[in-house]
Each structure stands twice: as C-alpha cells, then as structure tokens.
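This document starts with one chain, in the form predicted alone, laid out as structure tokens.
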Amino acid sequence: MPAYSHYQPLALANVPHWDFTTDVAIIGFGATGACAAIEARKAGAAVMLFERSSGSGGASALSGGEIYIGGGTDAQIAAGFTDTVEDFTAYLKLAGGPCVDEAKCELYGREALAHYQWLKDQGVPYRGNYLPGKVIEPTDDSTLIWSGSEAATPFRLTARPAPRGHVIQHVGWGGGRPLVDILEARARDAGAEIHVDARAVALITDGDRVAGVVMRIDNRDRFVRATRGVVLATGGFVFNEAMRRKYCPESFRVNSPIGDKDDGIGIELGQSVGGDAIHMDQFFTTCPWTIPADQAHGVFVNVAGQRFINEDCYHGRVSRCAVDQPGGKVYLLLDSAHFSQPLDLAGITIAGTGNTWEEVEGELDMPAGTLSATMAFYNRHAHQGRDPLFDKQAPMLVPLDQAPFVALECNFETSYFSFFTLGGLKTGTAGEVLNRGGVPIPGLFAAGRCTSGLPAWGHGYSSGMSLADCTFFGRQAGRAVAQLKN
C-alpha cells in the first residue's frame, strides 16, 4: 500500500478509486469549519465536513466564546459607547502592527455589524449588558467587555476607544463549548455531511487544481473526490514542536501551550501545493496578572528594575512585552492598596517585600538605585496624573506609595504563560490559499489559525480576535468554495 504525505500531494492520476465525492471538502471542524459549512451548504453545495476528533471543538470550544466586533452594536449603543466603521477598523489595523493584513482589516470593519447579526440569526445568544473593569472572561452571562489596548497609549490616539469583546451568554468560563455546539447544530440543520474520527493525510490535485484530499478514516485510506475544492479549518502548530523550532524559537521562553489538536498540519498541506506560510513567528501569550482586577495597577519592570511597558495594556500585550525582556522573568509591583494573592493558577510567586522600594529591590539582589529609582520617578508623576515615559492612563495610573510593598514573580518558565501560534498560510479576504506570487492556488481554501489573519501581531492581540477571524473568514471561505464551477 503507498505511503501518502502532507507534505506531497497525489496526483489524481493516481488515486486508485474514490470513496467519497462532493462539492466541498472541509477540514476541521471547529468554529471555522461549521461557518464554512454553513455558508456552502446555503449557496447549495454538497459538503463534507472532516474532524479528526470524535467530535466538533477544536481551539474554539476551549475558548471563552468572545468575539471582537465593533462599529456600533447594539451592546455598544445600550451602554453609551460611540464607536464607528473607521474607528473600529483602524484600531484592527494598530492591533495587527506590522503584519497587518490591511484588506482583512477593512472587509471585517465594514461587515462586522452584519455579521453580528448572523451570529445571532444562527442562535448564539447575548444578553446585551455591558461590564466595566479589567475583565479577561466574564464569569456572569455579560456581552460587552474591554477586552484589548483600545484605551491605552497608542492604539487610543488613533481609534476611538470602546469596548469590543463580546461574549456568548454564559454564566461561568468556557463560552467556546456552547458556541461551537450551536455551529454545529446549524451546520447539521443545514445538512452537511460529517465525518469524525478522520484524520487529513494529502492533498489531491489536477494539474495545479486542488481536486480532493486522501483521510485516514478506520485506519484505511480514504479518498475524497472535492469537485469545487477543499477548506482547511486545521488551527495552527503551537503542538508541532519541529514547526516552532523551525518556525517560532521564541515561542520556547513559555511553556503553557493551548489549543486541541493544533500540529500544523493544514499549513504543512497548504505548504504541499504551493501556499506560502506568513508570519510564522507571530505567538500569543498571557499571563493571568489581571485576576485580582485591582493588580492591573501594578508596575512592571524586568530583571534590571526598568519599566518596560504602560501596564494599562491588554494583558496579553503586557505579557508578550514581557516575555521579550531578559533575565527569564519579570516583576509585578504593588503596594498594600493594590494587592491581593495571585490566582492559583498563575503560577505567580512572591519575591520581594518591604517598607521601602529601596529593601524590596535589595530582596531582589537588583544594584542599588535600580528598582528605587524606577519606582521613585513613577510614583512622583503619577500623583500629577503623569506617565511621562509610558503614558499609562487613569484610572490604571495611581501611585503605589502605600507601604509594604511586594514584588511579585512572573517566571517564563514556572508561571502559568500560555500560549498559542498565530502565522499561517496567506490567504485573500475570500479565503483562497495564495502562493508566494500572490496567486490563488485553485480549489484550496482556509480560515482561522492555520492562517494568517486578523490576529496577526502577537504584540497587538486583542481577546476575541481569533473568534472574529475564524467566523467571519470561516464564513467568507464556505461562500467562496462553493461558488466554483464543478
């Protein structure tokens, strides 16, 4: 029997038989593939849906079912929030910083109210209330949280600030589960076909054409006529650790990988005929400093006592800035105002305290007139309502002048930073697969986290955006397929 691979496709020449034949063949079947698969079914195609699993979820049902939507919603509007198209779009912009997909940008911020509305119209509920504060899940079923920087410097001297996460209602963690489930059932309603417990092994093409896919279904080798063309909705490779090396070394200072089934495979297939693989450097991660809410109004600084970032910040943001520090680790300073015990989960450790921020960086072996100088120099511009190096931003600039004092450890290594990979195979605002030229290659789709999309930047990451970029292009590449003549 030959050995098929990922990283060669079959000719279809070669394909001894088919097992399987139509329209559309998707593969994954997260939030991506389910939106896919809506959306090619109502332009009335065939669709089969693959999942390697024994069921739908993927990277989505472990999510907290957030999705980044602005431009006037009406959570927005109920809580007196004025946001537009071109604020909206412009932060999306900012957020992706320097592997922005500008054209990404502008469809999404144009379309993300209609969008909205189809997710509703699949049956995903809000309640449609709004919750203040520094929030990175609601654990009552809330819609609209601040969930990026779109109030921090510098995101909010370009785009209008608002809050944008919302959230599927859920009372309690783990809002992704019932998305997906609601996807799902959409999907099947509208009648494609799924297939579970198969596994993608290679494609298949005529000529330059993506024509179909072999899977490994009860441990044979199935193969699978796509007349139209084939999606990948695999998410990305933060669980291929020759990827990352090859790929995203940096991604090796933590050690908390998130995700499901995540090993790069739809990029390696994508890679296969020709697609070309972007910003494969690009990773998310966080920390969870924000839980107690009232540390977000800390100071950080690295392993020399500087300041390092304006630590009103998405959390996320925070701690990717972190993690480029040296030293492996950074420290969390707070005053008796403002702490409270770490998360358990975190990882978080106590490692200095004081009366004076002189004694706390001695505890810290940190020279003399390092940390105390930082701290001296913050503490007096910030009872001016100042940040003269960061431009933090009220009400997270406050003095920490309350004795004692704590610094608190945030070890890349032991403390809880987990992550995820966020390049991937470029793709047009269709979802068609580009070669390194720029051309379409034909019949081959993707979405979500196997490529690279509105969260592009790891540094500008905003909660909710992975959602928004599956979904919506998830939905872009379904209609897109199956538009293609047979």
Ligand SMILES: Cc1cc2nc3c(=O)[nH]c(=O)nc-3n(C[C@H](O)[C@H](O)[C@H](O)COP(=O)(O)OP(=O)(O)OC[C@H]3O[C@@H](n4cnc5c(N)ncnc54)[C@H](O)[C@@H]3O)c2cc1C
Contents of the next structure:
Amino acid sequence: MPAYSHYQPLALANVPHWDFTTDVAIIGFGATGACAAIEARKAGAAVMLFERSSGSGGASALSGGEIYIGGGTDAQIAAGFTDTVEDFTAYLKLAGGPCVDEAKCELYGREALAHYQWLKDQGVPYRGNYLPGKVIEPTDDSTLIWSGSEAATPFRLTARPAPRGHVIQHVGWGGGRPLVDILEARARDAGAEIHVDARAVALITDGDRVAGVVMRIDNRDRFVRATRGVVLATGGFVFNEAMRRKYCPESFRVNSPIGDKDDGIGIELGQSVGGDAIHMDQFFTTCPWTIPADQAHGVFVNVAGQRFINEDCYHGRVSRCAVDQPGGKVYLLLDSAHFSQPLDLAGITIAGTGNTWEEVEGELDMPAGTLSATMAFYNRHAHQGRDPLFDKQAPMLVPLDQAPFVALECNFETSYFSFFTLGGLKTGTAGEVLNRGGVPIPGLFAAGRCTSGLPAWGHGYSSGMSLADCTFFGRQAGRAVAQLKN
Ligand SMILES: Cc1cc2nc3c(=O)[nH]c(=O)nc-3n(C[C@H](O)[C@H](O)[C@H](O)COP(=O)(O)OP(=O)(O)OC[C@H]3O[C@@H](n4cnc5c(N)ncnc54)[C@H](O)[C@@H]3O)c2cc1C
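Starting from the form predicted alone above, please write out the structure of the form predicted together with the named molecule.
First the chain shown before, then all remaining chains and molecules of the complex.
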C-alpha cells in the first residue's frame, strides 16, 4: 500500500477496496457539518457524516450558541432598532478589516434574514426579547444582545448601530449544546448516515479531483468513496502547537486555548491536495473584563501608562488590541464608583491602588506624569462628554475621579485570555476549496473554522460571527456539493 497521510492524498488507483460509498462525505459533526448534512440531504444526495468523537458537538457544542444576524430581524424590530442589509453588510466588512472576504460578507448580508428563518424552521427557539447592556452571554433566556463593536468608533460611523447577537433561547451560558442537538436531530431526520468514532486521515484523489476519504475506524483504515465530493468541517487549529508556531506565533502571547479537537487536520487535508490556507495568523482572544458590568466603564493603559483603544468596543476587540501592547500585561483603571471584585475566572488581580492617580502610577513603578497625565486628560474631557483621543462614547465614557483608585492587572500569561484561531482554507461563497490560483479543487468543499470566513480578523471579531459563518457557509457547502454530478 503506498504511503498516505493528511499531508499526502491516496490515489484512487491505489485504493484496495471500498468500505463505504456515498454521494457526499462530510468530515466533522459540529454546527458546520450538521448544517452541510441537512442541506445536502435536502438536495437529494446520499450523505455520510463522519465524526472522530463518540458524538456530535465539537467547539460548537461548547459555545454560547450565539449567531450574528442582522438586516432587520423580528427581535431587532420589536426592540425598536432599525437595521438594514446595507448597514449589516457594512459592519461585516469593517469587522473583516484587512482580511475581509467581501463576497462572503455581501452574500451573508443579503441572506441573513432567510438564514435566521431557516434556523427557526429547524426548531432553534428564539424568544425574541432584548437584553440591553454589555453582555458576554445572557444569564437569563433573552435572545438578542449587543455582541460586537457596533456602537463604538469607527464602526458606528460607517454602519448604523444595532444589536445583532441572536442567542438560542436557553437559560444561562452554554446554548451551543442545545443548538447542536437540534441540528443533529434535523440531520438524522433528513436521513444523513452518521458514523462516530471515525477519524479522517487522508483524502483520496482521482487525478485532480477529490474522490473520497480514508477514515480510521476501529483502529483500521476504511476507504470511503464520495462520488460527488467531500466537505471538511473539522474546526480550527488552536490545539496544534506546531501549526500555531508556524502560522500564528502571536497567539503564544496568551494562555488559554478554547475549543474541542481543533488540531488543524482539515486545513492540512485541504493543503494536501493544493488548497490555499489564508489569514493563518489571525486569532480571537478575550479576557472577561466587562464582568462585573461596572468594570466596562474602565480605562485601559499599557505598561507605559498610555491608552490604546476606545474601551467601549467589544470586549474581544479590546482584549485583542491589549495583546498587541508590549510588556505582557495591561491595566484596567477604575475609580471607587465603578470598582467591584473581578470575576474569579478572569484571573484579574489588583496591581496598584491610591488616593490619587499619581499614587497608583507610583505603585505601578511608572515614570511620574505618564498614567496620571493620561487620566487627567481623560477625566477633563470625559466631564465634557468627549474622548478626543479614541472617541469613546457614552454611557461608557464617564470620568473616573472618585477616590480611591485602582489598577487591575490583565496579564496575558496569568489572567484568562481565552483564544481560538480564525485562519484556514480559502473557499468561495459556495464553500468550494480554492487553490493558490483561486481555482476550485474539484470535489472538495469546506466551511467553519477550518476555513477563513466571516470572522477573518481577530481585531474585528464580534460574538456570533463564527457560528454565523459555520451554519450559513456549512449550508452553502452542503447544497453545492450535492449538486455535483456523480
Ligand atoms: C467556550 C466557547 C464559546 C463560544 N461561543 C461562541 C458563540 O456564542 N458564538 C459564536 O459564533 N462562536 C462561539 N465560539 C466559537 C465557535 O463555537 C466555533 O468557532 C465554531 O463552533 C466552530 O465550528 P466548526 O463546525 O467549524 O467546528 P467544531 O464545532 O469544532 O466541529 C468540528 C468537528 O470535527 C470533528 N473532527 C475534527 N477532526 C476530525 C477528523 N479528522 N475526522 C472526523 N472528525 C473530526 C471534531 O471532533 C468536531 O466535532 C465559542 C467557542 C468556545 C470554545
């Protein structure tokens, strides 16, 4: 038997026998794989879905189940917000920053309302009620929250702000599990054949066409013929240190990878047949500094006592910009009117206190006139309702002038900076995997975090963008592969 691995495909001529034959083989049973399976079945294809764990889930089931949807949903309208396809699309593009895939933003911008209806049609419940304020995930069963930087500069200047985080109705954090359970049920109802404890190890090619996949099941290689194509839905690479070192070294500045398997195999399988991988240096990170809520009024400075961001942005954007700062830590400055004990989980500690900002500066061993000047400038303008440096907006823009004062340390190594990767295979809007020349690789599709999609830029990430990308472009891939000829 010739050598094959996730770096090297197996030629069809060398396949010893077929263990399974199907129209479509989907690899990975998180939200992406489930949505691809539902749509491929609906389009009439025979579908086999292979999952290396003993059941569905992946990172999708660990998530908050929050999906970024805009353009004027029933929940947005009921809460009194005006949102349009144009504003929503403009926000998506801005959030993609230098990594943006304009075609994906435009397609999802146009189709998001229909996608929301599709999710409801699958049985995903949305109560439709709005929870105001800066919320990471609702702790009650509210289903609409602000989940990005919509109301903050520069986003608010380009796209009219509206809350767009649509969370599955579910009490407390962790709506991802019920979301995946519902999608799994629909995939099963639709007749997808599901194989668990089945790990993809190599692709099979017929010339330049992907024709199947080698699966490891019961410690044996099984050869799967996929006559229409293969969909990769295996998640990102946050748990593959070698890949992170090669592609995403900045992520070593933070300490808490989150996800499930996320070993990058889908990306490497795609690369093994010529797929391009893009924006591999991008990652999402956040430290939960907006809990308790009063802390969201704070001011961040770096170790030189200088601000670096308008702190009313999404907590993840602020955290990602924090990680760009030198010195391995940043400080969150609060006065006594806005301080309460930080969340234990966050690992945020008190680094300095004082009755004046000069005293805090001294406790932090910063040169005199650095942090204190920052706060004098900030407070003077906050009293006038302005932030000339970063344009932070009310209600987060408040003077911090009630002694005593505190500097909380967000340390990239010891505080909880969770993170996951955003880079992956380059795909078209139908999920087709593209080579370096931008040409589709016949028979190969991918979606979710093994691709670079809507959440392409770590500094622009908003909560819900990953699951929006996984569910929507998972569906796109399922539909497109099902339409290919056998
Ligand atoms: C705690 C947490 C909270 C989050 N909250 C949100 C949120 O509210 N909203 C949001 O948009 N994003 C959220 N995210 C991010 C989001 O959950 C993920 O980016 C997204 O779910 C990835 O989905 P996926 O389908 O690409 O991968 P996954 O859901 O990880 O699915 C991939 C599946 O492929 C399987 N697999 C891997 N390799 C193989 C192989 N070789 N053979 C067979 N199967 C394989 C894995 O076992 C896994 O089941 C959160 C992430 C975490 C960790």
